[in-house]
Each structure stands twice: as C-alpha cells, then as structure tokens.
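Presented as structure tokens, the chain that follows is alone, the form predicted on its own.
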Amino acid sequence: MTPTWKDKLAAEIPPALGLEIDQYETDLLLRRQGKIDEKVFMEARLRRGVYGQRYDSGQRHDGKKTQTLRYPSGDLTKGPGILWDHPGMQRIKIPYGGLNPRQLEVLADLAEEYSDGILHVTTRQDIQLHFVHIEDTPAIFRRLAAVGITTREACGNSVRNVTGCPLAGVCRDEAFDVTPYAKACSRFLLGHKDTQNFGRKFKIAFSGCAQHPCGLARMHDLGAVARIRDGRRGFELYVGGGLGPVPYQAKLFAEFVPEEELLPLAQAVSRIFGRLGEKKNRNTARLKFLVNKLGLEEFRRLVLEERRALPPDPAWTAFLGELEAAAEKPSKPAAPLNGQPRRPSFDAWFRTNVYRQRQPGYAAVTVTLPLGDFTSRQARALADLARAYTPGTLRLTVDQNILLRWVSDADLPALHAGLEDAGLGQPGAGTVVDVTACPGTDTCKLGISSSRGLAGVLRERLAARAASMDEAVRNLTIKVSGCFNSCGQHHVADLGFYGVSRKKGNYTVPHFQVLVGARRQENASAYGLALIAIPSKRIPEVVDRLAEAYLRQRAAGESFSGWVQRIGKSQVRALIEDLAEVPPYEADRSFYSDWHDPRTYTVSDMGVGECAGEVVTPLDFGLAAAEREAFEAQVALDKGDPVRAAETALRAMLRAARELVASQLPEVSEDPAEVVREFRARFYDTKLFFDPFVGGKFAQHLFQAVEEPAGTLAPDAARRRVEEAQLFIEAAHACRTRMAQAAGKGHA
C-alpha cells in the first residue's frame, strides 16, 4: 500500500496542527456524504484559506456551440453554487512575509503538483495557488505543516496574515526591528479564543518607521509603528483603518504603547471587536465601522477598560527575552563590490533593485516578480540562491516581490547572474514599471475588468522606455484592482485604477476608474479619489498624458500627489476627459473586449442592435450627469469645503436614483423624498439594485445620506460620502446593465 502524506509526515507535523488537519479531512468526508450543510462547510474551508475561484462552471465552446462538461462528483457542492470539482484557490498566509529556502521549495512542489506551476505573491504577503482541487487540500496542509506553515485563518472572519515591513532589521531609518513583534502577534492571536467571534476579517500590520510606505500600517484594522521613547521600545498604535469600497484612514489610538503592552492591547481590541462589532450585516462589520460608530474616544475607553480586566498571560511578554537571539545574522563576512566581474545589465539592475542596509557592506536585493508571479522552477532556483548568498531568509513584499537580505556587496554580481539565469533578473523594482495588480477577472469572482491584463500591458510599455525616462516619472507607483474592493490597493498609488463597466448602446465596455491624489509616504497617509471612468483600452494613454503633464508642470522637487493637489483635480480630469469617449462598435471592436481576452460582448443577434447601439438613452445621460456631480463633490472636498462636498455627493446619488426610477416611472418628480420612496420600492425592495456579492450595500449609502444632514458630518465622514456616491453610481450603471440584459437588449 502506498504511504500517504499523513503517514510519511506524521513525525514532522506538530500534534495540534495534525489534529486540526484530521478534523478538516473529516469535514470533507462528511460533506461528500451530505452530512454537513454546504454553508457550514464553506466557512470551515474558508478558515483554511480554501477559496472558490472564478470559473466558467464547465462551459466549453466546441467551435459550434457551448457544451457543459460532466464532472466526476456530479452536483455535489462545496458552497452555494460551487461544484465540488470546480478548481479553487489556496491562500497560504506567510506572517510578515518571512520564508526560508526549504519552505520555498515545498511551495514550489505544491504549485507544480497541485496547481498550475505558478506561485502568486499577494499584496498582503501571502502566497496563492490557483486551480487547486479541494480533494488535494489535506495533503497540501500536511506538507506545509511539516515545514512550519499553516493556512489556518488565511480567510474567513478571523485575524488575517500579519504583515510587516520586509526591510525590518536592515532598514536605515527604522526605530528597531519589528520582525519578532509581528511574529509574536501572529502566533499569539492565531486560533485565540478571543478572535473567533468576529463579524468580519481583521488585518494587522507592523512598520519600523513612520515615514516610509513599506508596511502601510495606517490602512489596517490595527497598525503598529515602531517608536523609541526615553530609551524604551514601543509602538505608535492606529486602529480602524481599511481599504475596500469605502476606505477609512486609521485613527491614532495611542502615541506610545510600551512593547510589553502590545499583545494584551491587541487582545483587548479583539475582545471589543468580537463583542460589539456588527455580525449580521457583513457590509458594516469591519472594525472601521465600529470605531466610527462609537467614536475614537469611546472605543479607546472601552479597550483600556477591557485591558485592565484581562487576566495576566505569560505569552504577552515571553518573546521579549529572545529578541537578541532571534535577530538575523549574516552568513558571510562583508566584502566590497569593487573589482568584481559583472554582466552588462548589472548596473541598471543595481540602481533599482539593490538597497544599502544599515549594516555596512551588506545589501538587500529585490527580486522583481512581474504581476507577483513566479514558477516552481524559479522558486527552487531562488531557494538555492538564498542558501548561497544569504542566511537563508527571504521576505515577500506588499509590492508583490521578494527580498533577499544580508547579501555581501562582493556577492551582488554573482547573485545578479544567478537571478538572470533563472529569469528573475529584471530591473525596475519599486519604479513605475513595477505595477501591482490583484488577480481580477483571471480568477477572482468579483473581478469586473482585467487588472492583470492591464497591468501587464502597462508594464511592457513602460519597461520599453524605462532607460530614457525622467527620474520623477520613473519613481511613480501604479496599482490596479479588478473591482472596487481594492485588493490591488489602488487607493494608495500615484496612479490607481479599479475595474468598472459602462454601457455603450447594447454593449458593455470594460472601463477603469482613474484615481489620483494618494500619498503612500507615512504609511499610506492619504488615499486617492476617483476622477473619471475611462475605457480599459485607453488607460495606457491616461498614464502617458498624466506623466507628461506632470513632467511639464511640476515645480522643483514636487511629488506627483503635490502636483495634483496644486493644480486641482478638475485640471487633472480635463487632461484625460476626452479619452472617456467609446468609439462605435463598427469603428473599433477592440474597445468591446478586455486586455488579453479576444472575446467580445457581441453575439449573432446584434444585426439590428448594432444600429440601435448608437442611441444614448435618457438613463445614460442621467447617470453621466450624476457622475459629474460626484466629481464636483471631490473638487469641493479638495477646496476644503466638506459640507458642500457632502451635499453635492448626496445630490449625485439622488440624481442617479431618480434616473433609474424614471426608467420605470417617467413622471417621477425631483423631490428627494419621492425619489427615495420610489427607488426603495422599485429597486431596493425588489432587489433589482442589489449587487450579486454585497446585496443592497450601495443603496444603503443613499438611505443613510438622506438621514444625515451634511452640516453634521466631520471632514473624514464627508470624504466617505463622496466615495459612497461614486460607488452608488457604479451600482446604478451595473443595475442599468442587468435591466438591459433582462430585456434582451444587451450583452454581459
């Protein structure tokens, strides 16, 4: 009998972890037998990082017509609407992005044996494998557990991967190395009884300094920034941050939390979140909503009161006695770079991918991974290089790259040669070429536009002229998300894009919203706002125009965000507004398909519809007017007038709602009360306005806005209303598309 992975690895897996995997395997068996409800099973697998994946449900076109594949497990499901045999995605949490060569080799094997041979680095320092069959997941868990990795709580309503600055310990500007603190926090909260009753996920990040964006601590539920006060180590602590459809800037909870108070305070925050956080409505269940609802002062009072009541736990401080022993040490002595033979491409790579550590003679090297992907073969080569030139430590980065640390300067040419031989020697790390993107429509169920397709095109175009690019443009950042959920972190880039769609006659056209105005420095201290939706195929022109205008108009030393702030978003929008136009289908069909996807939205019954496609309906005009008002709200915000911004944002939502109502009830008036009443009856109560994944969330933005006078809103609340107005209008566009499809006048 062939031994299983359970047999072979029994002695290498910690007993508690082995028991958890056994229990999960039992859940699989019971679900196959129909003894566990599919929703209960779905939550169990999600807490193990086992996701469903965007898939065509076995629909295959054989050249003549679409055929449906038959699966071995028939109609058995692993969640609502997800067949058992549908491929899935496995998320593997890597605390603070830290890996060793052996772990990387195991990940390479798993990608090769159970996935498509690709390892994907996420913006939260996870590894994701796609096209995984659920029957293979217990073996994956056991092989990971044998090298010290667990997927527990990689998803679900739990503490997600604890992230940290990849330069921690070698950064020239850090207060101290946050690695052991991030590691201790991850271990302490994993499976903790006080973190099992959340209504939504909970994200934590650590940064070693206040000024740089490597840790992005201020956009997390709990963000810790290292500080030293009077010779003592501690943290500046932030709470209630988060991206998603409506981003919240984290609020300063405490200017200084001593290191010994870090874990008990994290536990107290968890207990308050678990006790008072929303449970029924997922759309308002993140910590940011609770902090906003209670107010920072009341939230702080409750947390500190909870902290005082906690019984002492030795785990709070046990790790503090091991800080020195846990510190990384070089495997080779420092030696100078001078005189070492190097390849012709070395200098360009050195300029962008090599960071001088604070330890003289050593460098940290960024391995650039286009779109966050690398193959199993490359992963094994990287493991070999890490053993040869480093102490055997690697870090995944939030920019979807990998960092090798403690490389002696003299070894840089040899390391570069090794990386090039493995296809990993691309320059451009941290530059405009290094575009970040979420999976988007490739594999994500929520994706609207092809974020990876666009990111790949931008990277290719920008890399071709990187050598002659002005340094000011070269240092810009671009981040792309396939939808409004911000997995690509589009809110914290100089140029951010997220996927939306627009109707052109009877066709749906992939678009991206353009965001500017973000400030990544100081751990993501300001978020970008949407300017205008542009057809996907014209986004490269958007990048070119804005980059050229920035170069022409910037003041000496002025950042991109500073330039946007100085000239105003109206001027920035005017630079690209004409690109929003979509040519007729007959004139250029390329606009009607997405990047790297030749399929169009046209079908054979469009002979008459193509002509009709040139007609712009009153609803289209009305939604365009609502978008203009939403943009005016942004302008008011930029001018420091939050009351006017909030009022204008509400008007934009009311206009969009009225236009939808008017499509059914042409005589509807402009009276806000009548608009809201009719909208609720015709589009909310009927669920016609509901998003397939977040239900009536966007309609609630309107209902809440009419209840809250603009004059009562704080500036940050006014900003959120502006964001919500844009989302409401996007939802109105999506609703309009569904209505057209239902009427047989459009294409998905």
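If you superpose the two forms and keep the largest set of C-alpha atoms that fall within 1.5 Å, you have the rigid core. Since this is a predicted model, take the numbers as computed values, not measurements. Residue numbers count along the first chain shown, from 1. What changes on going to the form predicted in complex with the partner chain:
Once both forms are fitted on their rigid core, the CA atom of K687 lies less than 2 Å apart between these two forms. With a cut-off of 2 Å and the rigid core superposed, A714 has a Cα displacement that falls short of the cut-off between these two forms.
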Contents of the next structure:
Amino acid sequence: MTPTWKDKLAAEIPPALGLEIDQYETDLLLRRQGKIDEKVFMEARLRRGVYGQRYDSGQRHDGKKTQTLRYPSGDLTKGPGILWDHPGMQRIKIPYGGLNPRQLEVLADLAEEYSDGILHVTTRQDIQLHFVHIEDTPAIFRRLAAVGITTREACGNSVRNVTGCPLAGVCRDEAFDVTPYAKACSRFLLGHKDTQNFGRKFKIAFSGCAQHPCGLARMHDLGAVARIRDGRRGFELYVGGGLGPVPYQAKLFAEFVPEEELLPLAQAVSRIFGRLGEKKNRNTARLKFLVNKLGLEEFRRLVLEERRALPPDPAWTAFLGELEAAAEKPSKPAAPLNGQPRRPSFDAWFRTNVYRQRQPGYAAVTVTLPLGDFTSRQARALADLARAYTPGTLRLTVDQNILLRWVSDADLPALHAGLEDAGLGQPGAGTVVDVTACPGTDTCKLGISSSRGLAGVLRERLAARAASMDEAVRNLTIKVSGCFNSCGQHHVADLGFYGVSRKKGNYTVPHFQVLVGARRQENASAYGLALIAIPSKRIPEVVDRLAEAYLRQRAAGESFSGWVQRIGKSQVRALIEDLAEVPPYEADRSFYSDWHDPRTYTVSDMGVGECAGEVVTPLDFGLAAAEREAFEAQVALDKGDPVRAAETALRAMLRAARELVASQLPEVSEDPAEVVREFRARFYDTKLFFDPFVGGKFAQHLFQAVEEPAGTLAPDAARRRVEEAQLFIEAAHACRTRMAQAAGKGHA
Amino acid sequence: MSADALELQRFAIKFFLRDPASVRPEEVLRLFHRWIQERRVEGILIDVADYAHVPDGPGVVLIGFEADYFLDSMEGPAGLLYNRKRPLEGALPARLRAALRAALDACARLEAEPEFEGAVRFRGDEALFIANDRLLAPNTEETFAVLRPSLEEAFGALWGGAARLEREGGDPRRRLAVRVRGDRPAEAAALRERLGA
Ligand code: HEM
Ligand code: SF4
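The form predicted on its own done, now the form predicted in complex with the partner chain:
Next comes the full complex, this chain leading.
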C-alpha cells in the first residue's frame, strides 16, 4: 500500500481536526465525481482557505490572443466557472502572525512540494502558497495540523485571521501584551457555532497601544486596543471599521471593556452580526454596513442585550489564569552589544531593522522580505536562527516582513551575518523601500494592474538611493493594491496606489489611482483619498516628484500628510497632473503593457489595425470632466465643507451617468430625474453597468445619493459619498471599455 | 527495504548554465511569455511567475499544469529546473526519461533562442535530481539506494555507463538530491538526441 500523510500523521493530528479534514476530503472526492454541487463545494473549500486564482475560468490572454487552457479534467469545476485543474491559492491562517521554527519548516516543505518554493506573507499576517492543485490540499492540511496550524476559516464568510501587533510583549509603548488575548479570541471564535452564519467576512485586530498603526485596530470589524484602568486590564473596543472599496473608520463601541468581558462581547457581536447582517447582497454585508444602518447606539444596545442573555462559558476566562505561564521568556541572557566583530553592512541594517525592546538588553529584529516573499531554503535558515538566538518565536507582520524577538544585543552581529548569508539581511525595514503590495494581477482574479510589479520596481529604484535619502523621505510608507478592493491597504499609506484602467484610442492602458492624505498615527485614524489616475509606467515619477516637493516644502518636523493638508490637494495634484497623459501607442508602446508583464495590456483590441487613429470620444471627455468634479468634491471635504463635498460628488456621478446615457441617447437633458431614469433603464436594468464581480453596487451609490439630500449627511457619510463618486466614475470607465470591446468584436 | 520511492511522481531535474550571468531575468520573463504564446514547450502552460526579487530564489517560473520550468537559483547555481508535478506513465526509469526529455527540450530551446545569439549554454556534463516528495522519498540513504538503479538507467542514456551519482549531503530537512555527472559533455540538443523520441 502506498503510504499516505493521513496514516503517517494519525498520531500527531488532534482528532477533531483530523475529522474535519477527512470530511473535507470526502467533499473533494464527491465533487470530483460530480456528486455534490459546485457551490456547496466552493463554500467548503473557501472555509479552508482554498481560493481560486487568476485565469481559473480556463481563459487567458497571452498578449496576442486568448488561449483556452484545456485541462485533463475538462469542464469539472470547483465552483461556478472555476475549473478543477486550474491551480489555486492556499491561505494559511497564522493567528497574530505567531510562528515557531518547526511550523516554519513544515511551511517550507509544503512550498517546495506543492507550490513553487515561495512562501508569501500577506498584509494580514497569513502565509500564502500559490499555484496549488486542489487535490493536494488535504495533505497540506494534515501536515499543517500535525504542527498545530489550521487553515479553517482562512477565507469565506467567517472570522478571518485575528491580527495583532507583531511587537506585542516587547513593545515600549504598549499598555500590556495583547498576544494571549489575540490567541484566546482566535481559538474561541474558530468554528464557534455563533460565527458560522455570517453574510460576509469578519476581521478582528488587537493593538497594544492607541497611537501606533502596527495593529490597525481601527480599520477592522472588531478592534481591541489595550488599556489599563484603575490597575485593571481591558480594551478600548471599536466596531464596524474596514477597508475595501469604500473604507470605514471603526466606531468606538466602549472605552473600557474589562479583560474578562472581551470574549463574551465578541461572541455577542458575532451573534448580532450573524442574525441581522445582510445576507443576500454581499456588497453591503460587512459589519460596517450593519452598524451604519442601525446606528451605533442601537447596535450597542442590541449587543449588550445579547451579552446579558448569553449562557456563561468557562472559555471566556479560562485563558486568564495562564497569562503568566504563556508569556515569552528569553532563551539567552541579555548582554551588551560591544566589541563583537560586525560586517560592514551591519550599521545600516541596525539603524532600520533593529528595535530596542522594552526589556533592557534585548532587541526585536525585522527580517525584510521583498514583496513579502521568501524561499523554502530561507525559511529553514530562519528557523535555525530563531532557534539559535531567540526562544523560538517569530511573528509575521502586516508590512509583509518577519520579526525575531528576544535577541540579546550581543548576538546582533552574529544574527545579522546569519541573515545576510541566507539572503535575508537587507536593511530598510519600515522605510519607503519596504513597499507593501497585494497579489494583484500576478495571481488575483480581480487584479486590474500589477501591484507587485509596481512595488518591485519602486523598491528597486528607492533602494538604490536609500543611502543618500533624506530622513523624512526615507520614512514615507508606500502601499499598493491591484484594484479598489484595498487588499494592499492603500488607504493607510503616505502614498497609496490602486489599479484602474483607462481607454486610450483602441487600447486599454494600466493605471494607478494615486492616494494621499492618510494619517497613520492613532492606529490609522484617517484614510487617503484618490487624487488622480496616472499610467502605471509613470508612477515612479509620481513618487519622485511628490517626495521631492515634500522635501523642499516641508516645515520643520512636518509629516507627509501634514504637508498635503497644508498645501492642499489641488496643489499636490498639480504637481503630477501632466503625468496623466498617455503617449500614443505608436510613440511609446511601453505604456501599453504592465510592470513585469510584457504582454500587451488589452483583451480584445488586438484585431484592430495598429495604425488606427486616436479616437477620443465625447464620452472620454465627459468622464474626464466627471473625474475633475469628483476631485473638487474631495477638495471641498478637505476645506471642511461636507455639504458642498456631497453635492459635488453627486453632481460628478450624475455627469458620468449622463455621459453614458448620451452615448446612446444624445439628446438626453441635464435634468437629474431624467438622467437617473434613463441610466437605470439603459445601464442598470440591462446590467450593462454591472461590474463582473460586484454587480450593480456602484450604480446603487448614485441611486442612493439622489435620495439623500447632502444637507442631511453626517461628515463621514459625506466623505464616503466622495469615495463612492470616484468608484462610480471608475465603473463608468470600465463600462465604457466593455462597450468598446463589444463594438470591436462586432467589427472583427 | 521499502520500495515506496519507486512510486515517486513529484521530482525535479536541473541543468546548470555554464555562465549563470548569461541570461537576465527580464529576458527570461519575456521569453517564457512568448513560449506560452507559441506553445514552445511540452504541457499545458499557464502563466509566468516572477520571483527575481528574491535572492537565491526560484527566479522566473513558467508555471504549467503537469510541470513547471524554473530559471532557478535556489538549488545551486543558476540553471533550468524542470519540476514535475502531475503523474507520468510507466515505471520510474521511463518517467525519469520522459522528464529528462522535457527538461532538455527546454534547455535546447533556450540555447537556440536567436535573441541570445548563442550566449546561453548549459553544462552538458552534470545534472541535479531532486525527489520532491517527503512521504514517498524521504531524504535518507535508504531512499537513495532504492532510487539509484532507476536514476542510473535514465541518466545512463545521456552519458552511457559513465553517469556517476552522488547524494548531496548537508541539511537533512532538505529534499533528497542527487548530483549526476557524466564524462561526455555535450550541448543540450545533443543530450536530448541521445534520449530518442
Ligand atoms: C470582493 C473581493 C475582495 C475584497 C472586498 C477584498 C478586500 C480585502 C481587504 C480590505 C483586505 C485587507 C486588509 C485588511 O482588511 O486588513 C484584504 C486582504 C487580502 N486580500 Fe482581499 N478582497 C477581495 C478579494 C480578494 C481576492 C480575489 C484576492 C486574491 C486571490 C484577495 C487577496 C487578498 C490578500 C492576499 C489579502 C491579505 C491578507 C489576508 O487576509 O491574509 N482578495 N482583502
Ligand atoms: S486589491 Fe484587488 S487585485 Fe489586490 S488582491 Fe485585492 S482584489 Fe486582488
């Protein structure tokens, strides 16, 4: 009999986990034989972190034509339109990013045997493997389970990975170590009956302090910030935050929740979300929409009422008895850093990658990972170094790096040498070089532009200049998402970018929206807003120009967001406006393919002759005008005039809608009622305006805005309307592209 | 002795470049995309993954369904690594030969690409075999002993009886890896011919 991982690891896998995996494997076999529905199987796999990957419909444009991937399993699917044989992504949940060396070694083995030798750290402290075959997933789960890792609820409508500050326990500013709380919360809610009927994902984060953005508690569905009151531990609790196309700041649910109330409250919130959260329309199903709909007061009342009715559960407080025992302790005595031989590169690395722990004589060391990637071999080297110099604990960070804690100062030179020998000794952690990126067009189905390609290029260019860079510029943060969904957290960087596309003549050109204005302090207390869309290939110039201007114009000690606010977004926009121009295809083809992807960026225009003239239609001009108006709305917002901002945002949406209608009905008037009526009939009811993934969501923004007079909106609702207007206009661009493609096909 | 290793289906074969600097990642990236367009190498070709930013990493990868093609620097100096993922027909020596054919087809194709003007050359006297399955083929002497006759048979076709096998030592956590050396160095295309159809 051929051996199996199931038999081999039987003694090492906790029985309950083993049973779950067996059930999943049965589902997999049944689906293989077509005996269960593809949607049922899809939910089963998503709940175990098994995601689809780009081109999984079996269609891929190779730069010249669309090729069909003809797999041996033919039409067999693992979800609607998703081919069985197309390799996918495996997300592996790592609560608060905490890993031990043994776990790291197993992850390394899996990356080699089932993926491409690369481990990828995500923006929520998970590990991802790409290009994994569905039939290998049970073995992956078992090998992980044997070292205490589950992928359960890594995707799907569930409690996603619970994140926490990577410095927890060693941070100089924290109220106390949030690690055991994050761990308890993640264990308690995992598979809990009250978290199984959500309409959408639910994200939880823990922060040790209120001022630093490491934990990003305020952009989560449930955010807990450590607080000590009258000598007692507890949390400031936030609800209803979240990034995504339209980001929401979380609202303060309670100023102080004593530690023993943390889990029961999380359970009560889960129950309310499960019971009252939207189920049908996934676009309004996140907790943020429920909090918004009910109002914070009512939401709070319902949760507290629910809390009172909960049957007591010993798990709520059991972990509190073990806090002391669970605390990390150093494996080596603290000894000063002096005298040891060091490599020439040590000092630069020390400056950016070494953090002095609260505990004297110890340091926390960041291992910089380019784009969050490292190899199996590097993983083993890291496991060795963690064993040699730390108590064997590592943390994945939201900046897509790895943190080694409890390094005795005296060991820093040796650790640095070890890292460098493994290709892991790059300096620049937490600086402008350390660019964050979502998977983007590399592997994500929704990607519009190459976020990783751009991040790689920016990283390379900035690293070359890092040594001579002014401190102020060196400390900027850059985050890139491949589309508006914000998986790269572009709203919380000094310079944020998200992928969009624009039509130029007969071609489509990859672009990025440029976002500025985010305030990272106080746990990411303000989000960036989009200034203007610039062709992908010109984004490095955008970075250069903005960095130079900031450097030139900043007042002493002024932050980047402070500078943006002082000079105003119109000024900032003016600095880069000319870069929005796209040269014609014949003049410079480089604009028409994306970073690190030589394929011509277009899907269906290839058949049209290369020398076809430029066509700028009235629609293009109209959409550009709408975009300008949306930007003016943002300026009004910055000037503290939310009413005018909301009015202008609505005007921008109406203009974009009117331009679309006019492309079919040139005589349409400017009357809002008529525009909306015609738009609804021609673009909404026909689904012409629908986004392939979020459907009619963006059109709803317009319909809702005409119903709600600007004067009645709260300031944060006005800000959302500005954001919605930008998305509506993006959707209009996308719609225009689809119409052109459809027309193009007609000619061919 | 357990013969499980003979069931091995996941394994990799690597041929090293004579001059690791003879080809740049950007060039390979472009080339692999073109190979997809023109279906230049065997198997269902899916996409190209670019890991050139990772030091000593898998480099640029042509992701396929049955197998991946890496311009790899993780397993020793730069070279073309053919990573077989899906099962092949026949007994192990036959499967190894099929993989060798596919790997050498890719090497020969790379050598012949006009844009390199003959600058890219593989070392035709050495290869690396990696068993990519810790369940069936753990990294032990025992596994090596089980695999040895099959490896000798398959690689013997390249270098006659002269193929010398040497298990790579070092880290036991790594996969079982075997250096194969021959004494009849040749261009990739010539090696490929020795395997027949
Ligand atoms: C409607 C679709 C999606 C929305 C609204 C969405 C939204 C988000 C947001 C807001 C984050 C980031 C930050 C955070 O909450 O802390 C995130 C994380 C992430 N998303 Fe998405 N996402 C979507 C689909 C996808 C898809 C299709 C992929 C690619 C396969 C993807 C890949 C990721 C990754 C890799 C992360 C990082 C982290 C993690 O959870 O470990 N997302 N997503
Ligand atoms: S932001 Fe967009 S492109 Fe990036 S991972 Fe999320 S959905 Fe994909």
